[in-house]
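As structure tokens, one chain now follows by itself in the form predicted alone.
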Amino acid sequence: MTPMHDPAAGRPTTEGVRRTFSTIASRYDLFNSVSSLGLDRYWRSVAVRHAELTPRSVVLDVAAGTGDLTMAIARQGRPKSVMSTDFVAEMLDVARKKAQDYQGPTAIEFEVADAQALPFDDASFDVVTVAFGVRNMPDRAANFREAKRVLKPGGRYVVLEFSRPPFVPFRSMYYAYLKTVIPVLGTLLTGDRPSFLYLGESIRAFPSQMSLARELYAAGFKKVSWHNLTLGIVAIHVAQV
């Protein structure tokens, strides 16, 4: 059996994230609503506007967990279309779900699929999206490589993602926040505290606002700019083919 995710490393497999958010898929809303005090709608807002969609956008959002990505992009982006996949298929039905009573002009789809091998033709979406789904990726190099190879030429990749703050206080505080009232949150709404252990230590470990860059960069995109918010607990990339 493929071993679960190193907690103490913030290292994912993919068997480690399938079990886990299988598990938590019926109640991860309420945490992120709840450790975010409600700023995840905002963050998730602002990645739509840097997406630039038009009612001609066609658009992935790759990693889309219980699709709310894709809905803000459905309700305040508007594009022609929007395909929304995630490789776990328990994430993908509460995604469904919020779908349902959605009936503005974007046609929405669902695809369970791998954002590190995706099942479709090259130059094939205008714009590809991923909100908080790149950190939870085994080999985010193949996804970049991925996104890069389905997007029409122009088109943008946008990452919105947990980051570092630049204010190296504000960042040892957020740190603490993250390794001792993340787990209890975590245990007390799910029951799954290795889980969380493990969402705490994959922020720590993940890259750098220019370290993501150079990585997407290197991936083949030929320009790259962030954008920090909330002090830079989290940032938006966007990267151009």
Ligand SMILES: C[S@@+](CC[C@H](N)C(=O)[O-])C[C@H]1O[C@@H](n2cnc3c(N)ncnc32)[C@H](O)[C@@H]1O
Second form
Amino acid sequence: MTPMHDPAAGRPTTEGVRRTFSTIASRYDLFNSVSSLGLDRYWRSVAVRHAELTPRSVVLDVAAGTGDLTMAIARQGRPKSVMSTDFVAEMLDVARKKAQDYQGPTAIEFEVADAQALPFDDASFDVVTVAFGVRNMPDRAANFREAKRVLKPGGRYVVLEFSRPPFVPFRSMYYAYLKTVIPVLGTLLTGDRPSFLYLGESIRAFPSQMSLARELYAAGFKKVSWHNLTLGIVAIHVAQV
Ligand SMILES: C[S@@+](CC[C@H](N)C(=O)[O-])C[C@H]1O[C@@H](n2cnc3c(N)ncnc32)[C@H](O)[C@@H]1O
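How about the form predicted together with the ligand, since we already have the form predicted alone?
To see the whole picture, the full complex is given below, headed by that same chain.
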């Protein structure tokens, strides 16, 4: 399989990302739970808390994939509505199936959309969320500008992403895990070794918490904070308009 990044540029490419996620859509959830030892559910539930949702909140979840954050928002946050978007239809198909059993108060909709060029009006959402999506975007700055554009004044962008553990000995162990265990697990569970080699590389190359906060400020957000989880393996950035 072709990797989802351009090895020359060292960055993900739109075509590569689309191809990878359309191929692994049906096995994505299994890989996620196994590789994170089930922590991914906890990380998403903390992200929902940081979204500070109310029964009147109108939410947009971008790069929603198979919908785990969308469903956590609906079940735990119970806002008025959540629009779940991704540019890979096969991933959203899995998400749609999860929403079939949902019986809570939140209206859940799905739409195929590129998070770097959102098909929504200015100031149309109270909260925008993304989990494990921005690392795979070739143009992250475009996504940050778009999130800001579609947020209402006072709105917040909640970004859950792998990050840089600050404690160096732990970081070294974790990076070794990414280099050795993840490609083996990924190959066993999805058959796609290049993408899981890329996963570790992309996590190691991703900006630190502080650098990502700077990028969010550069996109025009007024106040940015972050919260490390699991010793900084992931961080939740909250950027306010
Ligand atoms: C690692 S998955 C994360 C899915 C989900 N948010 C979760 O928490 O499991 C990354 C998702 O980002 C999507 N994605 C990457 N770049 C995108 C873009 N520019 N626009 C929309 N979706 C994108 C991929 O299609 C994929 O479904």
